[in-house]
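Single chain ahead, by itself, as structure tokens, in the form predicted on its own.
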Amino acid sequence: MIGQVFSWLTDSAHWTDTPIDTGIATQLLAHIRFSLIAVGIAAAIALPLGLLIGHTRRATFLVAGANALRSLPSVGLLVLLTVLIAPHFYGRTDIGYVIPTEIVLVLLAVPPILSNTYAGVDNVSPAVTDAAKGMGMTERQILFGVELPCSLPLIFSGLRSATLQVIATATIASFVPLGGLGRFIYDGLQQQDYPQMISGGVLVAALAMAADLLLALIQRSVVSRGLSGRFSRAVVVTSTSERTEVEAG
């Protein structure tokens, strides 16, 4: 069965469209489309409320009602919303389907980066937003001078969460008149191609990973050494001629 995998997954003619099937190419577009869109709507959701929730520690209520969007059923959510929407657009463009499956992607996304914002900023030392305040910053240079710095290991570990999960559920996609990879995957189990199966999901996989790959490629480069504990060993002689060794970023 792995030889099959890897013959069906190096066969050019699934890399490229013909009139009858799409190739992986395209379809792997699809999926990061799908996929970037949720995440980038459920951050500009979700990033500005868990800031917003951990500097004031008012409505917290919002963090736990988030998290329990974590229990609803992707596949039967998006039926119900397709049901709903889809009518409105028949016969004109796919938005129908579209609207539906961002809708359960974004609602997917947004409780691992609220909760992973919310928690980074309220777990910022009070001591160092005391002396925040005592130099005389405000409010908002606090938030986002201090708060915002400090909580960017959590931050990220969400962003992360949610990229994955979307990935893998972006596969829901193909439920419905769509694309993406999740098509190799219900085309291959309808069709009993279970090479075709096997390779949609190993695509997902591979995506999946290459996606987390480059965010902590971003986080590297963008998180503090401070905060994250990247240090070198260095070796310093003092003045009485000791060998000292101590951490040096």
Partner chain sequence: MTSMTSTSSSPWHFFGYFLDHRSQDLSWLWTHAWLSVVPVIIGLLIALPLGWLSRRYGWLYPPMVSITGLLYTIPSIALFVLVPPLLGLSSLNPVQVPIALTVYSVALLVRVVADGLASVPDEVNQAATAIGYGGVRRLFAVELPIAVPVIAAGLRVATVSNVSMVAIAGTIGMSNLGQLFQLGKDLSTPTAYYPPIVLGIVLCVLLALVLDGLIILLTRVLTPWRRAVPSR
Second form
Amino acid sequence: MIGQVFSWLTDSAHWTDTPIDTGIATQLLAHIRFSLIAVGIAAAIALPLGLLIGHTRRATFLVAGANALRSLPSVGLLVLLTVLIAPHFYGRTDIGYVIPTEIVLVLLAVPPILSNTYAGVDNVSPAVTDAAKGMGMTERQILFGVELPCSLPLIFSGLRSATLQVIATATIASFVPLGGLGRFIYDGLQQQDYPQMISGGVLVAALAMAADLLLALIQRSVVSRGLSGRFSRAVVVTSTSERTEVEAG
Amino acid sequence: MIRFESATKQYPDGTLAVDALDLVAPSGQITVLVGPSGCGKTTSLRMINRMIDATSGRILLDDQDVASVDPARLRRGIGYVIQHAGLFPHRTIIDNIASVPLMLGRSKKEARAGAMELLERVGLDPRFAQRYPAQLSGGQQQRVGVARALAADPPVMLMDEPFSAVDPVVREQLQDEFLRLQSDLGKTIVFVTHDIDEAIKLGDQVAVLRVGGRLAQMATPAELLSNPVDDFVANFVGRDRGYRALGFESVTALPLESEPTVSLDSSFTAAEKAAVDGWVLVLDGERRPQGWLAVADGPSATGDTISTATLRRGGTVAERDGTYRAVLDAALSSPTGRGVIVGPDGTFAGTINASRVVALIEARAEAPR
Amino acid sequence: MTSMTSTSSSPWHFFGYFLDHRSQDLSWLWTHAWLSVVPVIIGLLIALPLGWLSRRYGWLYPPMVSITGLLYTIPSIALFVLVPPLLGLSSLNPVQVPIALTVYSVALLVRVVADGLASVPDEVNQAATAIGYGGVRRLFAVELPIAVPVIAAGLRVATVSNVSMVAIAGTIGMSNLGQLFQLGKDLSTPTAYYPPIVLGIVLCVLLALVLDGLIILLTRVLTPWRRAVPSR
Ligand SMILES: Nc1ncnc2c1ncn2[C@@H]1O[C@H](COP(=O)(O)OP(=O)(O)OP(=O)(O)O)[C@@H](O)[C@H]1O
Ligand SMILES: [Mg+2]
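Right, the form predicted on its own is done, so what does the form predicted in complex with the partner chain look like?
Every component of the complex follows; first up is the chain already shown.
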């Protein structure tokens, strides 16, 4: 079976489009497009909102409310929204399927980004914000110069978990007839073509890992070493007179 | 100069944290606010830089009402140090210190150069410059906090229990360095603590607050110890205040006894001959006291010389015009009961015993003042 | 007659739909429930020793967390279809979904267990050792009870997301509440037919809430000391 999957994936005919079949390259791009749009919209909503709620400590019920969204079954919501929206766009484009899919994916991505951003700002030590205020920083400077950079580790973990869930769930876009890598899974299932179905799964997993790796790299370059703890030299300090230095691993 | 004019703070929940406080913190001096927990010290301090706005009354900074200044601008001109330092974890030590100068629009190069200087000034190795706060001990972080507050060279510093989160040994070190720094810089400092010993050690003047945010007494440390206005202050200052007050009064015309002495290189036989009650004081070549020699301990193993190993060095040494406390301590800590007194240059001047010191103290108390 | 069909396709008719297809819906609900719960329980049983090991031997923690994190990047639907070939089963085997979900639960919970054990204050552990609790006995008597809140938080996430993932398995032919969505989609081809879709969503949300509530309740029972209000 593994051999069959391997040969399905390496068959160059499967990568390019034919008049009847859409190839891997096109579906991969479609999958990336769905996911990028969803994570982009979710971040555009949840990041500023989370920063604001964390900074002002007002309207924290919004965070709890967003978390309650997690119990919605995404397939069910997708089918419901499709049945609701798609008929209005019949014939012309596939926008009637894109909208429901993006709504479901955005709803999926908002809770982790929002709650992590909020938690990130909320976790900044009160002594730090007090000192920032006391040295004459404006609210803006505190938010963008202190709270945001200090919350980046948590913000990134929210962003990464949202991205993983979106890429994984974008496969169900193919359940309502849309493109994306889920196409191979649902088509393979229907045609009892298991190598194709499993290849679809492998491709989604590979895309998810690549996206996570990319985000991890960005995180590494953006987050201050003072927060991530990746110091070039770790120092064990007992007092000013006695210092022991050890090499960090 | 900072002047509180019946400054009052009532929190929205009704708590009257500071009640009509009148207080002056003179320029170039350390004014310590001290009092039991919850008495309104932090609230008073934070009203100065408008972290908290007074509900009534005024606070004047060099004759200008702080309420009339934009808070952010006001704060950039006032150094602020808090208990847990509150260093920015995402910035290196050097950038932490350079924060305010950068905000004030100085160039990065200039701000960093100034920060490097301050780093050494507060007693930190320049190697720390590129480290992050998480790589420093609590005491070191606190020093960086002080350096950061000093970076824009503000004339006024507000300090809220800056040394209370570190262990007693480090605290003492930080206090000594802080006093040294202040003698160079001469800032106007308001310092909050709940530790009366710290208040007495650091303050040029001490304001004792009672719960409810009312001023109980404002006085110099010596005055506070010798003359507490009421039971509350007396209790707060502590039981051994009588003894501690002696630390603020210098002795005059100390009646010293002469004492036979020997030098380090004299023979044991000579020392034995000079001894009174089995003890003789040993001086070095420049007549500075080294310790007491007990004749019973015998000569050194190598021959008829004084054994430095058996010298009793434990006793304290007081200066001739030192405080009553230092003189009394010299007498009490001496193994012979004879306290060693030196001149201003450290050379031996004479001895005095505890009962003579106590007689002096009593005589001073009886004299009309 | 026309009016009757129009009411019965309304979204609010889901309860009537449920009553009409009660036995089928209840059996789907039942499968859905155990598919959501059992993998989490098995996952926890596997994650406990792994988490404990990676806490006990510090060097194990980074690789353990990366490997389980990697597993978590595999989309659920991909894992569903990947399990049979990897285990040499025929495709569309009924155990593929629980196995895949167990893998997820382990992936999520190993880290949670390790972090939960790490949340036990050092001085508590030292005190426990000092009064003679060693190794495994200390784990069960002291560390695990204290780690319960952190572990329970992880269990809640795992269980709630499982409910949604099981529904996805329904769209590739597994028999659970996800079938209601397949059904609703098929019945909506000429004109919209909402009842099964809405019923599916309602039952999934209810199931998630009930399971979540059960875990909260269990946590409270297991950690009576957390209800003690500290006097100030
Ligand atoms: N934001 C607030 N709202 C209501 N009451 C407050 C607030 N902040 C402080 N208080 C109350 O005001 C009083 C004075 O508080 P403050 O923090 O000034 O005390 P403090 O002297 O600094 O005490 P400590 O030594 O414990 O730091 C206390 O009774 C405190 O409970
Ligand atoms: Mg205070």
